[in-house]
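Only one chain is shown below, in structure tokens, and it's the form predicted on its own.
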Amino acid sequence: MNEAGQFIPLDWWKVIFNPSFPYRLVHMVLAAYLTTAFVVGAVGAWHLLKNTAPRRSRTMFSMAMWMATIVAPIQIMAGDFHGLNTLEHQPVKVMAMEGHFDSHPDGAPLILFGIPNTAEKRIDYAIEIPKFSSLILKHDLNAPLAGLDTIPDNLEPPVAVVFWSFRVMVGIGFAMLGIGLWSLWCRVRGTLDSSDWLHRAAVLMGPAGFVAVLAGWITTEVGRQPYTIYGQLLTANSISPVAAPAVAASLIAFIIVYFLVFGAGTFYILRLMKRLPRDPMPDLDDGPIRTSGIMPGPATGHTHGSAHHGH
């Protein structure tokens, strides 16, 4: 901190390559691959349902489902490692993710669903598995886990937002795993190209990767509140001395530009998805390949017995 009370990085490399860097990098790259795979898979499944360009659609769908089958379980494992790293360096975020308002000295439950009640400091209508959170986070059913009751109220993140965004991300991750295993089962049975229900599910899962990525970043950024620099600088103390009209003008400009750019990009991508898939190779479904042009047919006469000998 300098004389003006500002935080100044002494080493940018340590800022960039902080303890969470490798975990977030792997988690985000895998998320990008899965997001792309499910978009490609949805387009391939859509064309299979419509029976358009079946050979190319089969290729698209098959490659996307291989990606889902292989990468989804790896992503779940990477997410688990990321969670353990977060527990070490940002434990309050994990408390909000897990919905642990109270400390659990003899093993914490895994709360699957519920409604966070921040006023009463509890999860209403909780559906939970006893001690399973301690097993996941500490690999010990009876390991103690601290709760938000050990944190001052003004230093807690918005629990409801983090609680739900985390479950949206994890839920979609397991749905992707389910689609991957379903496709593997169909592949083994030889029905990957003909399973309409799998194709419909893949179409519905097309935008799921984008939702999961957004939910993950909401979990990350909202979960570290109220800090800009974790444990050092509060977000409330990071506000620049800029007049409200200037902030409003820049915000409106951002909104307009983003709507134009993302609107045009989304329109273009949807147009691409609607078009038939193409590749540089001719489509075998359209007929045989003629590599040397149209060859003349056999003579109609019986010259030299060619008709009888198959010349």
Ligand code: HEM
The other form holds:
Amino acid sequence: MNEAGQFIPLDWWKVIFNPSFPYRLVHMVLAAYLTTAFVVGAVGAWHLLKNTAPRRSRTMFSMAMWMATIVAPIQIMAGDFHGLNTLEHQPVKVMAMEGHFDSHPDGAPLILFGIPNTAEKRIDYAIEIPKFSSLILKHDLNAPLAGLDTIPDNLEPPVAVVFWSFRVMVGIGFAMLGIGLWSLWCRVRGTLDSSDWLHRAAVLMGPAGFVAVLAGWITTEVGRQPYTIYGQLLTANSISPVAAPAVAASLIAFIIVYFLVFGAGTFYILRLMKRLPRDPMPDLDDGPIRTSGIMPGPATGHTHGSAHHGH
Ligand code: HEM
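Having seen the form predicted on its own, I'd like the form predicted in complex with the ligand now, please.
After this comes the whole thing, all chains and molecules, with the earlier chain placed first.
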């Protein structure tokens, strides 16, 4: 902090390679792999359900499901390590994620679901496993865990948002694991290509990665409120002296540009997904192999009639 009370980054390397950097990097890269795998898997599953280009769709689906089987459990482990790191550096965020309004001196419960009641400072209709949060976060069933009651009200993050976004992310993580294990089961039994229910579930899970990434991001950013620099600089004190109309104008510009860019992108990607996957090899499932000409030539798949007209 300089004499004027402003925060100045003296060492950018320390800002970038902060203590949570390795955890965030690993968790985010795995998130990107999983998101992509589930999009690819959904497209493959869609084509398998429609029975279009089955050989290529099978490869696509199989690769995506390997990714789910292998990477989803790794992601859950990485998320667990990430949470331990968060507990060390941003403990109040973890209190909000866990929904711990109260301190628990002898073992905190793991609240699976419930409705955060911020006014009364409790979780209504909580379904919880006693002492399990202490086990996960401290590796000891009876370890004490401080709650939001140790934090002044005005320094608490919006608990409900963090509580829910965290559950959406973790819920999708476990759903991805479920699909991975289900597909492994089908693979072992030889029904990976024929299990309609697995394919339907995979189509449904196509956008799940994007939702999980957004939920994770919301957990991270809302969870660190009301600070921009944790414990040091309040968000309310970080605003720049820019007049409201200027902010509004640039926000509207963002909305328009993003709407156009993402709109066009979504349209384009959906069209790509609808098209048959193509590769230079003949697809045995798509029809008989035809050779062209008098000499036995290389096998070709569909010739679409173009080579055989009128010559
Ligand atoms: C059981 C599974 C999971 C656990 C335990 C978990 C745990 C966590 C934790 C503790 C945070 C960080 C909060 C913070 O300190 O800021 C986080 C953030 C995040 N998570 Fe997860 N996560 C899980 C699954 C997933 C999945 C499946 C995805 C995406 C496919 C995902 C994507 C993200 C993203 C994008 C962030 C924000 C990272 C950042 O901005 O630094 N997570 N997760």
